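Okay, so here's just one chain, in structure tokens, the form predicted on its own.
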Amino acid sequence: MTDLAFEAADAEQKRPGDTSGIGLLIPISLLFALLMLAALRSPFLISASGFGSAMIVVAPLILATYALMATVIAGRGTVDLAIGPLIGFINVSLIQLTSLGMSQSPFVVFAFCLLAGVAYQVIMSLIIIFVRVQPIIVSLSGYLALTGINIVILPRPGGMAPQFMASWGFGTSIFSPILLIVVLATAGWLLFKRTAFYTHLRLMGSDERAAYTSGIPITKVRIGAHVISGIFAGLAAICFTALISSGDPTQGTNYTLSAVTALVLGGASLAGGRASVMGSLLGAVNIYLISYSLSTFNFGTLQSYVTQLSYGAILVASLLLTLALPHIQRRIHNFSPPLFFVALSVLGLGVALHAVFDYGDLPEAATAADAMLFAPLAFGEAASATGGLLTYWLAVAFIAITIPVLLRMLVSGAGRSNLHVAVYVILAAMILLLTFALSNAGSGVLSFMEVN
């Protein structure tokens, strides 16, 4: 009966017009605030190579956050502090095997990384379940043990990643194997949420005693949660290895603090039972954007301290704002996170186009546009300038019209059943405009660099 009640409550949370998604209000708002700041400070981000570089850097953090999410949902305060050293352990082990010529095949590399992550997590779960040690003690012990083991395996950074990974870390294009791994991992989590196992996992994390009395095999569910965590840890290690193209026994430990912060920013409850895939994804991207935005400022020797301070300040501010969510829920009767995301995306797209647009060409473009009144067929530079001016003003008109429409839809009828086809049309138009911005960002970035 308890299980059926939980499933009914979960279905009730997803009914149209419900405000259960209000928890994504903060990470979505923070995402676009940081994205617009980063685009204005460094227009290089709004380009194919800029996006590719961002993806290769943020991918290990996203997957590490997914790995944490699986165990956090399981409850008992299971925050795996060893996730960073575990990524480092898989990395240095893979590099040593590569130097021995044992891991040049993609199949062997993926199998080794996934099995190594799963094996470690299963051992930790067995200690938690049968030895009955508190999860936080087990994870802290694993952190210290793996940190020392990594240095024993590879005393100093070095080595070479497998040959097929050589081009993965270049980050010169939008589409790459790293992007494919992140997309498949996210899709896998979304599909996993539809299974009965996930329902049991959430119930166990919310109330383990109620889960046990309702007949849920909590031992198997907890081990399964650690297996899932190990799989994502292995994927994170693969992306980390592609990022640095070598081995590093210490760098992986940095992902522990960043992943925990990203998880909390995404609205997860460290007490268990609640975590969102999209919230965790947004939290990880926000952590990257904080670091990226701060790197555009010159703090000298204080750069690393300012970054850590910013992590803490934004985390505390987000937690304080979370306390205000119940008051916001009482005033917002319909809230759709996708629609809110699209509304801010339009504004963010406008800032991105502004960041990469070369306003120095406007006078020439205007002259070319006047000439078009008398010469319908134009070629060469005049046609190019006219096309740039036309695209610019079309983007301005598109943004000016869609923002009020989306905000009106957001307030008046944000239920899932009320999402109009126009929202998907707007998304398609945004993708086309963003593609134009990425393909033509080179001149804007060069102009920005010349001015600075």
Given for the second form:
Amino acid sequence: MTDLAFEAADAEQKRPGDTSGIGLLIPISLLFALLMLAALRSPFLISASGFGSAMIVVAPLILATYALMATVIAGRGTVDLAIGPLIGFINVSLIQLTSLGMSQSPFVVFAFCLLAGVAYQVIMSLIIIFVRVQPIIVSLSGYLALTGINIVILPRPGGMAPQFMASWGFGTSIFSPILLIVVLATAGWLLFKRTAFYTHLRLMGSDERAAYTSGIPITKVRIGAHVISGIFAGLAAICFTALISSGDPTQGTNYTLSAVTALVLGGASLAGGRASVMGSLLGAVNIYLISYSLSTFNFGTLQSYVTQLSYGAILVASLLLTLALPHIQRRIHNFSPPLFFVALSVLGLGVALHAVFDYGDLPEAATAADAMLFAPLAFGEAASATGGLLTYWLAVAFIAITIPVLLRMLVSGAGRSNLHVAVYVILAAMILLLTFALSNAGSGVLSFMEVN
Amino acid sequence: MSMQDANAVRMSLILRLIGLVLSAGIATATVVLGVQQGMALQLVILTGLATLAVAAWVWRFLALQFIPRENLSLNEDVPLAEELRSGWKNHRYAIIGLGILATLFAILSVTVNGFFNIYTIISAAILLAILVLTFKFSRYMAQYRSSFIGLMVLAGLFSVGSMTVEGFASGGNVKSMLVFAAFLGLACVGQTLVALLGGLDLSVPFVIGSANVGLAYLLSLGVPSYLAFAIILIAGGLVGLLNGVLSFKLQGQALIVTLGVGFAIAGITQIATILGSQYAGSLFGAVPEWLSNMAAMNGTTLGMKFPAVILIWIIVSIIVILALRYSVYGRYLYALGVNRTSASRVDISERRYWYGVHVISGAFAAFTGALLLGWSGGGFIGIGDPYLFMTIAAVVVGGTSLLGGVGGYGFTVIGVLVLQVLTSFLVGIGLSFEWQQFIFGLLILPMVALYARSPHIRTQI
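Could the form predicted in complex with the partner chain be shown next, to go alongside the form predicted on its own?
Next comes the full complex, and the chain you just saw is listed first.
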């Protein structure tokens, strides 16, 4: 085959105008930067219970971001400011109904939460469509009304979550029902992306007039977007209830700001038509990691203000970076997000291992195979200062060699639809290493905590 | 039929006489009421004159709306059934709406104890009359429809409030309503200008809080009070400039950019001001005499018993309204808001105006925050929080479109007054804060829906 044919094949595989890949550059970079910082500052994160509790905390935010995403794609600047109060509303009404004797079976609870979310969103969509008030005003009025009624329903935090949720909020293991909800929601969204409805939704979001003239039933599509948003809001409320395992009328309101920030961090356009599920997922995780990393520093009374400051600064910075994307795109012609992810994962894993690895125990704890695997790392005598330094430099050298190789693969393999075999090998190795690190670090951290 | 044409028409003698008698009657009633309440004489005279002028102007304005219209052609003889049917077809929404209101009233009378008394009936009648009047007349107004409806809602709320709430129309309550309206109105100046360009400045509450704390901090350091005030104003303007510069290229997401800047500014201010002190979030110190006199409820202005902030708000409103209407800058702002491309064709710099409105917004937010220090006496970062939604609500309820190019500060003034009277009314009938918020949220929608509906998509193609 000639070079020309190769190029033609490449062009065929890479859809023209597909810029979703480059949009993930910033979220992925930020994710790993934050992950490394968090791992170095507080190795507890890299353990089974650390992951578990992080998952519990971040799940409502992820789902709230998905809920926001559905309506943002629909265009007209539909940033649903009421998403936070809505989560709070479902939470407090669920708690009050449970205390009034509503059935506590999971089926009833799920049905109630999803129906409440969908009902609210459908009413909003009907107002937007038929009363024709700007969506931002509708959501503003929803925000005020729901914030008020939440406190009326449940004046102060309290109450009990349904029985079956009791164990969800512990966050001691990675595989919890919460993780299942998040995975199913993400998978559901990815499947939804393959439907014609999603295409209609995107077209309506980017140009409503064009959508209308080309015969798309925009009324139905808009209502559909709100229904999906309502479903995710209901799921977010369930995760939120599991997290606090009680009712709280004011806490939910904070999710509005975090979810909008997460969405923007993930590269979505609030003008409509453009948002990616991976970006939103990463954005939500990034938001969590920012507050987690900051909480590891001790600012005393300044803590909340430093958090506020960095929140704002990161929000503005990530928005400004979206301006730089076209320029970056001109430089990098081929960019493959999965490969970039893998490349940074190696770096992140190295740092994480360094953070949680108990160097002192190594000769006894390691089996022969592990010793071989970690031979460069354990080269020097663990206790001596020079040995530690040597280990450090060897790790740096290892990373310095691995990263360029992966980057090279990243550029050369970007246009292809399937990845290099090397990537699968590296991914498998990484998962193995992570499991190993987690099983080790979990016990290590636990014993450390017992000592304290 | 535009304003300019209407001005050219002379009113007939009889109409002018009626107007004169009407306004004189209203002014006399005002003066009598003022004397009865024992207010200061110069205030009574001033109010009387102002009422006379306003009533005469309103009469002229309303009367002119009707003069040039030819009488509608009379219907020919039609059968009764046909007439009924067409009547139903033309007025079905009004009839259905009235039916719903009547049912609501009946339900409330039956369920709520003590609801059914003479005052409620009278206030319901007033509300109904205002509603009918509003719908009847608002169709004749093209340009000032939203302000007309706003004024009617204001009048209705005020009369219902004074009917049902003890002491609602008393001098003290009106003064306190005006003071709060002045704070909100000053904070809304920038928001209105930004909205005219199609943006939204969500940093307003944070700048208010930061200015509040920052001024208290500067005063506690011993900086001369006038200098400190000036520094805060300039700092507010600089924050606004930062907003403008950062969001210029990201106008679709200006909402989020300004929110992020606001967050950062609030964080920085607090870190800077409480470094080394253990009272996080609030600052206490001596507030200069002139500042508290300017903003506190018991302040005096030129010997009269109201704080200067009300006067400042009135002056600022007049300047902004006139500037938007008659100055080149004002007209260019509208031109940009309506259509960027055509504005740039006639050499209007979008960048300069975008920066400009944000600087004004920041400066006025800082001004409000500094005045609020005089009102409260202690710095508190959270003092601006209610202004996040209140400024947007006032702009929107007034009738300025968030898409840009339509509206003005005069509309916002009406919006501010409506919101303030509504709040005062809800407080007066004894609702707790969360119920107030709930009703507030529900009421914003119909108020906006009265005149700020966007056209159907099929008309935009």
